[in-house]
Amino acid sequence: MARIFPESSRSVSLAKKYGYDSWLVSRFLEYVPDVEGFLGKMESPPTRYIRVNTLKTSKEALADRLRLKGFRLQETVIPEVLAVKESPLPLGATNEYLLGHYYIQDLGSCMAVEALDVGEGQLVLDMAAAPGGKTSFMAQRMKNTGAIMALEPSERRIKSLTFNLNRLGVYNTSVCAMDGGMSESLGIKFDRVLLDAPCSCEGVIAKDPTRKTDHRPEDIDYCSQRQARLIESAIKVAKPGGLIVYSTCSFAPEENEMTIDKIIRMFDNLTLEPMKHGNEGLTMFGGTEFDPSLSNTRRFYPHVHDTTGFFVARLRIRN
């Protein structure tokens, strides 16, 4: 269940100050560094990033064409994403992103790539894919070599996933209309799997400001358990020595670390390995202590890594 925390006249003044139920700002005062700064940062536009497709050009390339156009460019922490400081056009208006040389991307979601390191003539399994940002960032790093199976259960989405796989010029994946929850009936053992899992979104809230009132404990419940469901899936199709990375768009504990330590309690061949980016991850949260390794996993925050939020696992199955 949701954790639920009484309200303080801090989190009521936090809360009316910048339009939040006040039972989201409560919970955000226990594991938030910086609460205002965050609750600040949020109330702008988020930084835009884009990813080069290494598939169909080089970062030089088209970072040469954007500034021609007026673009200002900055680089980042991962070599294939540029923030965008200036743009005299929309980022889905240039020549460069209809011909499939940059997919429109935050930095956070990049993350959960850099931490699978995939590599080229693997087999990786994608649980949840659509609209295929992750998908073609692994086919890049895998140089269009090796099998990604791509799974999404929604038809309308399927549609948007093969149109941006197309677009970007990937030709390794295969998509399956299909939950990931059923990826053990595929038969197949995977090097590498994906679960970038369906969540309540609290990450997004600068793009979506309707998530301050519109969000309820109830959505953290039922997020939190079909991410045990699929997690519990990812685990059974991975080889042994394979890495498994589990992300979310959500601040919420119980869809992050909560959902980690039960699954590590659960099976005892996983190792939460370090990842380079990132503040460490929860190991207590509302009274409930968790496995020290949690530490290991990875938060990122809008207003200290100037990315959307997210969170992001490694695990390790071990031999």
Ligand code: SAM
Second form
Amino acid sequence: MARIFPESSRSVSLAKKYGYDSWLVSRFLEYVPDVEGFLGKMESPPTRYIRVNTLKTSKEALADRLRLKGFRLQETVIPEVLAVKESPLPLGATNEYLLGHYYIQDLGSCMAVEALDVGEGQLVLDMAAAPGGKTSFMAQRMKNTGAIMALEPSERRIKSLTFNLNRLGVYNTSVCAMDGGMSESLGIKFDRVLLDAPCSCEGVIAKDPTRKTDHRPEDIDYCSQRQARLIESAIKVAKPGGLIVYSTCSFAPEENEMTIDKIIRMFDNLTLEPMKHGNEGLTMFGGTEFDPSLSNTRRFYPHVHDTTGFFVARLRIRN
Ligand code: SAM
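What does the same protein look like in the form predicted together with S-adenosylmethionine, given that the last one was the form predicted on its own?
Full assembly next; the chain just shown is listed first.
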């Protein structure tokens, strides 16, 4: 169950100042560093990022073309990702976009693929794939070799997934209309498994301010139950020695550290591996202590990392 904390004068005044339900701010005070800095940052539109599609162009060629049009771009910690500081037209309205030379993708979202360490010739499962931002990033890191199985149960979202894969020139990927919880029925063991889980999307409030008051504790409960089922399937279909990355765009510990803590207690062959970027994951929440290795998971915050909110865990199946 989602933990609810008592209101305080601070949570009430911050909730009033920034227009949130106070239960949500009381929770943020438990797990977000510098809450006032965070709430202030969520008031402005997030930094826009593009990921260069190296299946079709190079970073230098794309940057030259966009700069000639008046774009101002900046390097980030991921070589393929550029921050857009100024653009004379919407990012989805350039010829380069239509030609598939780039994908509009937050830096935090790219961190999940960075953590999965995909390589040429691998067999990869993307358990919750639409609209394909991470699938297509993996395909380009794999240089269109090996094979990706991309699962997505929503027919409507499959349309955007296949459209994006076509636009970006991805041809190592099969799309299946399927519930990720049924992955075992494929009868395949994968080198890499990505579970970019459906979540309550707490991390994207800056893009969708209605979530300041529409978000409910029940949403967290519903999502965390679905995530528990999906992560169990992910572990079962990974090869010994293989990697699983679990990610969400939520800050809620019930959808993140608590989900991972339960799974590492359920299976005795999992190691949580550290990652280079991001803040360490929580090892305690609401009086519950997690396995100390949960500090190897990573949290990304808008006011700290200039990304939308993101959580990433990297799990290795021991041989
Ligand atoms: N990975 C995608 C990307 O980077 O573009 C974003 C994935 S989004 C966070 C989560 C997706 O999971 C949604 O498209 C949703 O329709 C899908 N989904 C919901 N329930 C699912 C299930 N049981 N199995 C697999 N995918 C599911």
